[in-house]
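Next up: a single chain in structure tokens, the form predicted on its own.
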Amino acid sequence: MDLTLTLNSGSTKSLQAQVFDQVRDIILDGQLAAGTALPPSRQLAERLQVSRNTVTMAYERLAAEGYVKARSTAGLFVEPISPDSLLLIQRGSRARTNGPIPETSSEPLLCFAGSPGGGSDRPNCDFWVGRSDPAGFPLRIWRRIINSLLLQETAYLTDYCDPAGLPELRLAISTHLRRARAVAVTEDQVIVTTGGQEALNLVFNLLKSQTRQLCIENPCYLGASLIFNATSLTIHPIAVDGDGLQTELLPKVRGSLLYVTPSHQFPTGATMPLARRLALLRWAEETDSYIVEDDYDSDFRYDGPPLTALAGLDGGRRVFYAGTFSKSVGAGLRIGFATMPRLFWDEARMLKARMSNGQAWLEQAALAAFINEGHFDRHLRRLRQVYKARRDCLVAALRRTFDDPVLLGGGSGLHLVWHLPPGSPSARMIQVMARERGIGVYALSSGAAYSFNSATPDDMLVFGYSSLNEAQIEDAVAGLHSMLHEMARRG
């Protein structure tokens, strides 16, 4: 199949965006029927006299937005679009709009809730960040708990729960936090949420009326940046180094709200030392500010004893703690939580009621039983051993295969970062080329990270190792080495 595309190198729109827009319009105009194969990326790149990477990135966007789909190694094929759906899509100059159509961004698809493409479109060896091992889910115990609950009590299935969360689960969470993270909270300081992202939304909306400015790590977690960027408040990005957020760069203006990931900075993996944690608390006290501590994967620390959370050092004054069971039990449960100073709990409970009438009873009750019966602690101990072995395998394979790689953030959590050496291909290029070989590694811009600078650094690759076994990790690193060697040979 030949495609007639016209690219303008002088346009303000990138070549990748031009390829995407023109192929998309051809599909929507019906010139390419469902099931038609797109030209191979190498062939189209040669015809257009552009880099293959330009065409590959455009094809990836077409696939991500559902216009085409890969069929094994056969190539990309046009997906069927119903006539009713076509009526909802604005196309080219014939579109009827309520205003100008913004120019399509040339940035790769940013995704923080799952692997790009999702489901069956994942690479064979996918180092996506923060994915739990499906085989590690405690299915037998979970099934027994669910069956037991349904035999004992069914009235709650037809009734609403407390919007703050099931009391038994809030008590279980507070008990676990006091024991494992030294966070001295009671159940009436805990709000159960739909994952960690809603916990961040809850805290921000609770405090926004009394916040004059926002402070955030740079680079940071994409989900937090989306919340902050949606406001009209001034944002102060604070640079991070090998010890996390650089506290000396924090503004001295009163009434700030700071987002920070001190235990395992996302995405670099840095662990904030005690001196900086204390400096953060002094800053909050001196400037009458508040801190949101995102402790997203703190259950997994491999080198050294568990760290006291920032909220544990604070003693319930100025730190709001956001946590999740997505990494430790499973993201499919959609259960997270936020803890807060007791002064704010009543208002937070009312705000949560406006957001939703609470989480599903069955999952909350099952998780409470899972924690209270001691299964959660045993589950964490087993997962730490499994994930540590996979971390060790990845580190050993990278160091054995590449010359003295600079690896960051491997002491805890579920991912580490490889800081590429000078002269390497860009992280995005490696990501695209590796995906063609069935290997999913991610540049910061595609790995749920965000930078407030003009461009996200493109010299770091993110490896989430928790969902891959040792054999898959070894094969993937060998595949990367072979690919990079071939790229270097071709110049």
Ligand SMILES: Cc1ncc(COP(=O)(O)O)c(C=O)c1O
Second form
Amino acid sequence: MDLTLTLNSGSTKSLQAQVFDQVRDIILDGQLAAGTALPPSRQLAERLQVSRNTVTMAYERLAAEGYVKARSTAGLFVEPISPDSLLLIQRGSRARTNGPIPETSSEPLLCFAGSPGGGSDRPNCDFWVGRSDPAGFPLRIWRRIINSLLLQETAYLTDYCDPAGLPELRLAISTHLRRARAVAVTEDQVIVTTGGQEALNLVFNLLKSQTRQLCIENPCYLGASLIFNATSLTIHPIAVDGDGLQTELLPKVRGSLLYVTPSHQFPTGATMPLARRLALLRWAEETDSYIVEDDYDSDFRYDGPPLTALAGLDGGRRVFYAGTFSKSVGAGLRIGFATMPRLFWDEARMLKARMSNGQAWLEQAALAAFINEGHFDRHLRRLRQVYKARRDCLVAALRRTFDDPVLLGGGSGLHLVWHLPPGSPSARMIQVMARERGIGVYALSSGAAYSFNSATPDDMLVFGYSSLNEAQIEDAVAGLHSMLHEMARRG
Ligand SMILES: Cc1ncc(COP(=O)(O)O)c(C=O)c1O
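Given the form predicted on its own above, produce the structure of the same protein in the form predicted together with this ligand.
First the chain shown before, then all remaining chains and molecules of the complex.
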């Protein structure tokens, strides 16, 4: 099969991204039927006069996102995608709205000081989930940018900003999202928020008056459960499995709002395959519902190219996207953002004005400069290497030390989960005993996860590995091993 692609070497988009986008569009346009083989990478590279690596990497990404599948050595073949789904992801169409846009429109709290993951009382080796490495914070550059902003622009310190966020930061965010997550939004679809948590709050408050019921992954992120539990709306918890939320369990009720973490399910770490992502979009369309995609840690993916976000597939119709710089730069900045279909933005801006009248100027301006001067991309590249080495070290140490451990969700983000074998002490018990030895590993219920209608599974241990170095990781795993050995000996 010959593919007609037109590459532009002067484009700001990389050649690899151009190959990926064009082959993907050809598949989505239905021009390549299911089962058709892609041309061998060497042949396509020669014809396009690009390096073979360019084509191989684009092909890897198509495979990672589920558009094609390898069949042993025979090559890559297009996967079946239902015609309904193809229609869904055609660009440009707008969602119908379900009613008018509104006129105005026990356990630890996330990670505050004093919770297991916060404050000064930390264990020596703390695998608390989702902490970026303090040593990885770009302090020198940040200081320089802040100093230069304070020298030039002090008037902004005494003035109010746009409640939607600093325009240059919204532009920088939309440009980053387009390149890194294939989410085609413009700056007038972005609202800058106080972390990802406020982005979730903002979207929820924007949509609640037209929402009949809430759907949420089960187990899910504690922060999302706090928002959902604070309402009188009916909540439908939807079970997750190794592929994330089980889409076939979604109720067919019109006017729903669904919270989901498709890139790295929190807490289990599952990545949702393309077929389920498309099923989600189909469900939203059929039931006139909206989806909040929480993409909290997707800047870090280690074993392949970044995946297109659900909001990228949706093309600006039914998916609200919540992002944060808490993982990629630092949680102390408290900067996150929400993106949305354009038609909701004015109302969201008004709502943000009502909630807090915008964000602090200095951090926003510094972050915009950090991204625009190219530091953010370099910072992410460096941190990906550091975190990948830590992930590899943890996986190798656990595999070396324990008998065939079942490890989940290590392909991206800042944490992975060890599904404990039958007969093992409970995760809570291990958490308590490990703490006495200065090791912080967490049962789901203490690791910022929440379960509706049932006890949180107690056979999973969460390891946030990003803020520990390799020596600490090795020591902690050895410590866990001797502790579990001792517990087994004592029966
Ligand atoms: C799943 C998930 N969503 C959202 C967030 C939002 O984080 P923040 O409010 O710190 O930006 C977090 C933080 O850990 C998270 O784990």
